[in-house]
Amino acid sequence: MGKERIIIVGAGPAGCAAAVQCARLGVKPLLLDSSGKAGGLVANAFLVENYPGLEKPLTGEVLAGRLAEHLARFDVEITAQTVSRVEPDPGGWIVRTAGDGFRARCVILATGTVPRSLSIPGERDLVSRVLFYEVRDLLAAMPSPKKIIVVGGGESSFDSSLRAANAGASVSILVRSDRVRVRGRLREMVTGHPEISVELNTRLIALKKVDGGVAATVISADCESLRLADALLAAVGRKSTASLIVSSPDPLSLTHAPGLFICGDARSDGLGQVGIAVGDGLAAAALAVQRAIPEKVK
């Protein structure tokens, strides 16, 4: 097991800007992802509308393979490597794998965020058929839908309903509580789009697989339903990976402990901010590389 100077897990937003940084500065880090591809959780967004400099907005997709043609000119390859644990080692780190593993003086964490479950009978035994927690994932199994169910009242739901019924489905938002956590552009968006429709104050209790998709049982004023649909995509919120991987405190810092950095949603634990997880990355590139090799940084 070699020792690198820089690891890099992750291949989101804050992963690339990490790894471009450390080209830049002079490291070659190793870079690991599981999925071995470019952009994380960006190829979910609909639009990314907020990133300075963008000459228009930009699909979550493209700017994912933006992502990988930035590395690409600075030499940088993506191995796809699924990471268990970051553990201490004298002088430095242990990333585990399901291989051996590697040592390295620095290790930037950048594994972004997964999302938390519904907490209802039957749910793991309807994932990936009809329930999904990714609109990337929901529409690579079915790219044509025609009725899709979204829970969730926050940005992640209205953006990934907007997506959805780009691809030509009739959404219904439901949202447990009376009002949405969402402001301005987003919330215009969603309750100005025909195919889109939000109730408030309905609360899914159960999911069952039928023929043709899924029966939704919900409770809205009181009364018990059913609702159909193709699939139902769960966005009730995510948590950092960060917890599962390392030994953290809560909450997580971007300096966590000496060589080991935290960033982007990992650290944020959810906010799903290009702008923020790009400057994360770049400030974690920079103090790394100062630690792995100090006689470089002026």
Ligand SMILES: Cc1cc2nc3c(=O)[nH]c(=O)nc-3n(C[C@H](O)[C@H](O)[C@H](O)COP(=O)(O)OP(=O)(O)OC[C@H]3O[C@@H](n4cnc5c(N)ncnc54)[C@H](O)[C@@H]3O)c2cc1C
Second form
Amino acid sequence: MGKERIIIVGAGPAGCAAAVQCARLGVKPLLLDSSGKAGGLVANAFLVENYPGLEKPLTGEVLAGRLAEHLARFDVEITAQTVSRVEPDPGGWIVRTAGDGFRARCVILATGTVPRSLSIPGERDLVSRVLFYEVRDLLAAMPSPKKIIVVGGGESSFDSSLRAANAGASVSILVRSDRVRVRGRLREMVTGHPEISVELNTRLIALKKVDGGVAATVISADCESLRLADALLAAVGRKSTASLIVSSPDPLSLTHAPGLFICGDARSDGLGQVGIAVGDGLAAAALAVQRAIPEKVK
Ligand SMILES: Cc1cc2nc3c(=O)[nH]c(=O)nc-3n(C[C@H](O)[C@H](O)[C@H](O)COP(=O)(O)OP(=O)(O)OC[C@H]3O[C@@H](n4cnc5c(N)ncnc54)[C@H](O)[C@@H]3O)c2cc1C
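Having seen the form predicted on its own, I'd like the form predicted in complex with the ligand now, please.
Every component of the complex follows; first up is the chain already shown.
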């Protein structure tokens, strides 16, 4: 097992920003991502309008492509590896993977989040067949859906609904509470869309695969009813991956331990923003490079 100076785990916006900054500061990092691709979660976005400096709003897929081009410009490749643990090692860290793993002086953990589950019976058996947690996975499995149910009252649910509607689906958003957690333009775009409906006080209690799609049992105004659709997208929140990879992470701390940095959505412990992830990645890279090659003071 050779020793790297800096390993970055995750090639979403945080990991890509960190990788470009490390390379720019003179330390080419080893960049690992389980998907082997750049972009991370933002590749799901219908339109990214809030990242500063964009000439015009970009789809998440296009922004992911831009991140890949940026890495290539700095000659940083992505190694397709899934990291299971990051453990302390004398003078640095061990990064465990399915293979031999790696040693590094510094590790930047930018592994983002995992989806929260719906907590309904049999959920696991339906995943990737009729139940999805990311709209791009749903559209990859069924490119022209006719009817989609989306569960969740937050930004991810609303944004994904626009993307599904744009692909030709009619979309029902089910929200458990009496209000949605979305403001401004995104809310207006959804509520004004002819193919999207939002149902408040509507709780999903069961889900099963049926011929041609999915049957969802819901309770609304004390009445139980059955909804049929091609597929269901669960967008009920996300949580940090950090605790799956390092011991007792402090989710709000960028500097987790000497030489180990947690950034982006993995640090904020939920769905954040591209700009925050990028800022974290830059800050982590500056600290990691300083640690990996301390500047000589004459
Ligand atoms: C539908 C949707 C729309 C959105 N729209 C916007 C928007 O308009 N504007 C905005 O600012 N933000 C938006 N966001 C939020 C934005 O996508 C995230 O805040 C951002 O992607 C977080 O970046 P990150 O690099 O921290 O994590 P992620 O983007 O989640 O990237 C994590 C990366 O780590 C990899 N990884 C995970 N675990 C491992 C492991 N064990 N080993 C190796 N690799 C691993 C993953 O494959 C992934 O590539 C949206 C999110 C969604 C879901």
